[in-house]
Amino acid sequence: MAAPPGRTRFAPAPTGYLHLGHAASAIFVWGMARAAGGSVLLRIEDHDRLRTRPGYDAAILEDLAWLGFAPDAGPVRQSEDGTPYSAAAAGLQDEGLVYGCDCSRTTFERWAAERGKAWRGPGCPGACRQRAIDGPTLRVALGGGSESWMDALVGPCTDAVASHGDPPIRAREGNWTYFFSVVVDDLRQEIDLVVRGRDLLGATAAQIRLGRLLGRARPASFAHHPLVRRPDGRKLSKADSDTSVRDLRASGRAADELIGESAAAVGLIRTRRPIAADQVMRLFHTDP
């Protein structure tokens, strides 16, 4: 589990309350950073203007402080300044890599149903780049092939860059996408280590390629951690109203108890035991 020293980030979206899955992610972020002598930036990823709520933003800060995870910098918010995203998109457009697209999720589903297989590889089902339309979605042409990286938690990884077509950088609603925003942010905020859940492993190859197109000479290091799962095997989700840290806190649970429960749920410890936030680095020391 060794990670290079440098800067990482904890980057929740204010679209719901923190749950035990976020607590587990915080354990990996702070634990790996502190064990390697690195620092943590708190970034509130509020690029989705339709789902973001100020109340969730405030609750994230409060619950994170209650758990005991203190960032070295931040919070910073994507909504504070849209200029970096517009500038990055303009640079890609100048290179002829950005194009308008009117394909929706339904377009991809219809294409797959007609052919018995999902769309894979560069482009989109509507051949929108060749049609030179305005939008409403903006996609970036990353090219084909694959990218390889050594994941600090998963091991050696290789994946196709355009596994589901050219990724969107701006959604049809006008929001910059997660895929695009985090690459721009990680570059300008000098993030050296990206620690996140294993559900985002499939986004990594495309983000490495995009970072290179935006001028990142050397990709960040990645560490994709296991997820906290429900009894039926599904990951915890704000959308499913899974029990939040806020609710557990109100029920009388202690912060170190929730951290220990989260650590056990992702296999960092064998049995539950209280762990204070300032002690999670001990879970990541590699010395015998």
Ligand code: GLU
The other form holds:
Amino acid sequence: MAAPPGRTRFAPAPTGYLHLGHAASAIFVWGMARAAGGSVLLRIEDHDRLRTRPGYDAAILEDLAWLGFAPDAGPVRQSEDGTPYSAAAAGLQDEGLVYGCDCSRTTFERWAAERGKAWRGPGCPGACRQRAIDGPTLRVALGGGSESWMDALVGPCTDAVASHGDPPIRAREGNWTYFFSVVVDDLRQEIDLVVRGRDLLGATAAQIRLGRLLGRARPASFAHHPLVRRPDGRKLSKADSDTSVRDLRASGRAADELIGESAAAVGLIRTRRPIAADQVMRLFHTDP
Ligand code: GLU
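The form predicted together with this ligand is what I need now, so please give it after the form predicted on its own.
Next comes the full complex, and the chain you just saw is listed first.
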């Protein structure tokens, strides 16, 4: 069955509270889905067991609803069922594309320090694929070259597939990686529009290639939106309480104020003013 048009997802990781950057992301996700006549799946990305906290999961759901964003489906959690990830990894393994690796971050850093340049392209500094070792990390050999896509918010993009070596699909701690689980989920959940922050632009070429290796006939469409930054230009972090929806809410701020602040920070409205979620979504509608 063909997927409905513009099925997208909002995919926070429960490693902290929602912040104004997530609010901006939700505006783009819901706004673009609604404009395309599509839907939003809420996916809790709890693939990283070491950093996930149950309290954050519940708080994210509550803060999102308080802001005024209601998903059409979900929440679904990556932790609910591990079989899609093991099955996808087994498929790649059958193709001879998965290998164990014992290179750590330090191995990559040492290699770069010795040569004065970072490792680029496929493989890894330890030649682990050739050595066929039983390493703690599992990597996927994506091949070389690049992938191109027309980003709905950035424009035409082309990027190398393996810019920092073959990416890990399973980390040495035993959890499936962000890079891998997102591609498996977007495929099985029939996501055909990926709307997310520009900080993930660098992951896209590798994710398009991995999707193809997993049997995806056509890549999703991508839209990478601008990020909310701190006044000094830094990215927002889940550790900053002054931008967390939970803390701002507790200090008496209203949902439409926070939405207005986020929308202005990413250039969707010219000046900060209170605006409700269902109103801000209308900014994406273009009259025929
Ligand atoms: N889970 C990721 C995050 O919290 C988003 C994943 C994605 O959109 O690809 O930033």
